[in-house]
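Heads up, the chain below is alone and in the form predicted on its own; it's given as structure tokens.
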Amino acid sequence: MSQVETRSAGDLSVSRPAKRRARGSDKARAEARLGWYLAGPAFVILVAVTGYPILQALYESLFSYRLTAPGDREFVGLKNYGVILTDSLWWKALGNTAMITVVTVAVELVIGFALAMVMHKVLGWLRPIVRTAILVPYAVITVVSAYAWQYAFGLTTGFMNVVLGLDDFDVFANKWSALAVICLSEIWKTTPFISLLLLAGLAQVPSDMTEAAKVDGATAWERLWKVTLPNMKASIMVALLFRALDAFRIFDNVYIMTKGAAGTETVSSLAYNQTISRLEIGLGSAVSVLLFVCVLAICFIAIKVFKVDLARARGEG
């Protein structure tokens, strides 16, 4: 009897977990079951509005077409492909971008921390104060935005060539001087927004194990680099994944200040050329492909070499 009663309560013990298991996998279930349901259609007309236009520049990146002689088209394969990686304007114009996006992020990554730093430090009624005025550019248009940064540089309509003693320099008729004042407006406009998303990261920073380092007598600098910063692994890979994605699809700032002359040519404006100035459809859907490719490769490489686990980040894992 009394084995009976001591291999019941065994069992007992053993199917108690089992069935704990058992019913948060089914509640596990029953949650991503309802997930689905609640953003399962918005899910359906989020891939069909994206993949539907990148689809269709696939597509006609196939043929050579010109919008002004429709009968003429005819299908080339990948010859538009072969035509645009054999032409160095493709070249510089990726290289620009490129430029572009390494120096506007390198740059906004760490202005943007220091602002960050600064809004989560800063306390009682001046907190509101200061994040309202560090973000205030991000609400600015970019149009708007741009066009001011080409009139204080402008040659006849601005004031930087007399605050800098430029004298009748022409900033937009040199590709690098053009090129720095075009990343001068990106680092302007967007490092409120990275400077947003490093201060949810510093948010989250495990209050107790700053006190504990600083028991331990770590300085500021080791209290930064061995307790901040692995903490905020997460929000600075998508701040730099969000930014490098956007700075690499410049193409307003480029418009308005130079549309692309002087060299100053980016990958977006190269497409813009193509496929709206010269109605070359076959190529422009081409470099458009091509574009999309360069930002798959970024998003690649930013998770390959950060190797956060988002999920995990969020405490799912």
Second form
Amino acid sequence: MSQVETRSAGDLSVSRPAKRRARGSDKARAEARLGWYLAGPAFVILVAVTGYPILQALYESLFSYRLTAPGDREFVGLKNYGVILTDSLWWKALGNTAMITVVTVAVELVIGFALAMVMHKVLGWLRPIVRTAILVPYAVITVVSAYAWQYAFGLTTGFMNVVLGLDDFDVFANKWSALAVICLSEIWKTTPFISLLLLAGLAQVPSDMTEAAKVDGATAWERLWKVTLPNMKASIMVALLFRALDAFRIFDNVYIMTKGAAGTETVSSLAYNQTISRLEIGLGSAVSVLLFVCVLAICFIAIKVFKVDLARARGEG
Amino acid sequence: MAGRWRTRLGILSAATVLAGGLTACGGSSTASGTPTLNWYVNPDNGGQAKIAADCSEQSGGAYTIDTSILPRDAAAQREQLMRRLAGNDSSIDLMSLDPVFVPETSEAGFLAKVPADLQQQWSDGVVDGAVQGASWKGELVTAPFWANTQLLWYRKSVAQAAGLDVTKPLTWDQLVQAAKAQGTAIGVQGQRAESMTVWVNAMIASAGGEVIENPDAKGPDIRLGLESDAGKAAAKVMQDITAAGVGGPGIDNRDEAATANLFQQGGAAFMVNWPFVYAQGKSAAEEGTMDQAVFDDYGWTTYPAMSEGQEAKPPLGGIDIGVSAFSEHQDAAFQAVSCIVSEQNQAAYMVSDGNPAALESVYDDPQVQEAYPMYDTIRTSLQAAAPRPQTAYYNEVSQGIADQWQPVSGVTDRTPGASQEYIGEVLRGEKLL
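Could you switch over to the form predicted in complex with the partner chain, since the one displayed so far is the form predicted on its own?
Below is the whole assembly, all chains and molecules, this chain first.
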């Protein structure tokens, strides 16, 4: 922290002529040019691949437009947004999505950290085996994982009702039990991702600091809270941000397990239903735009409020 | 200098390869000039692929038919076809269409106009409901291929123990009482899906009502008939099933296949379902996964009535064959459709895949009669069957019904009115679905 403050204070103290000199030097100009040559193509492709669909969705969202009735296309301005934001279905879907995001990311962070510690501590021939075993769920395709969980809890195909003593209780016909299974499958599938990110953070914690704390008589708990976690802050925040964005866009699990029945709609499944199932391109685009706004809001909150520093997470700080 | 030439040569080669690739992608004809027709089929036991091969051979080089398989779910089939057709995809020549999506496809201009002589030829001798399903605004726009209907299936031993007279039409109330008395269940499809609309529509039609009163109207002008005496009678059947506890396990997530399995495994002694369950039970008995005695206990009759003396209007399903408006070989495609829906092919398809024919004469075929002892019940049911609402907005109506009438245990006296209001708002663009 002090490092950052010192640096920013130093930046402020640089005089204007000095700055101009630095900017104007041939070396700096050449580096800037090289930077653009290297990053330019990627930037252009990024704008084409992501920018174009976003602008197209924004444009389409202003129309009442059904794919199978192109002749009835009509400009309606912001009406679609009004319909969505005054519909209880949107708010229910948003609530479900937020709940899934908070629950899964919180649980994954705790389990993921424990797994990262295991991967970090284990040594010798056991290390590759443990790491591979932990990463297996992440290698499973989400749709396959969703089917596996659905079959496991299905009344006719599953064994979980017997294991849990649920008898003939239909897990997927009840909102909360269905959401619980959806969350469980999400946690099972993506905890390895978080643990990988946290493992990278653990590797960056200076061992001399931990050892010094040990010598000073700090307990394991104190070392964790006062040395390890503060040094991993950047990794933890990046893991949180990446997983929160991922969880907020949840679609596959819900689509496979309930198709949004029993009140389990999420924002993505709502967008799918309007755009793909109903072919109401205008309304669906408006839902997608709102989903995009939510994702932007999560990024903004993470970067501005929680001060996630992506550069520090890469080890540049 | 040499380097520049090499670069130009490289660009030329790449362009040639790319152009060749694009030609290969876009072309649908073989080098010999025989057009290749691409037929998008719903999944089956391979019967449509066999018909495609037979018709290709019989055409004497006039065309070759290739098949591409659509998703299993009817709604997913529609999604794929509509997205392709909306993009003017010329790779679709023929398509197997669920009758409920015929109006939307036709209204969007995605179907090639059927010549008048073929309209006559394709509808001659076909059951009325199937002709209605294949038509839009009074004109045949697709060819009826097969025409499905639901029957009431029962375990003979249980029906006998309950004292049911299966020679007369049964009512839902009789079934509920019998199932309750025998401690068994009635297999119905309570999933939030298309199958829910099939059930609700059949009950409303059987009670003398209509889900849509003006099917030709544009979305916002559609008048729904859910909030009616017939709608309330349909809701009452569901309430009775729930109150008597005869819905069976997992009713809210059960589709046709799950219902068939429940019946097969003894979890329900009564069930409403399509005739495929007979072929499924037969092969299970032959493979030894089900006792032959259980299969021998299978009984069938026409769909349950809403009240005594009132004729039931069973669900009508099936598949129609449409020719795409964007096909580059429409003449050959029309010829191919005539071959596909021939009496011989419909009979063979019914025997091989268990899907009932749309042509009435097929039911006189001894092979069909031998494979399907209930052929006469199917024919009777097809004659009485009521199509689902024929509207270009079927998807909205169907999803709205499935959304509001599920779970079955949640259906009350207010459900018909609530669903009418909700679907009306969706059709007027005031609500999400």
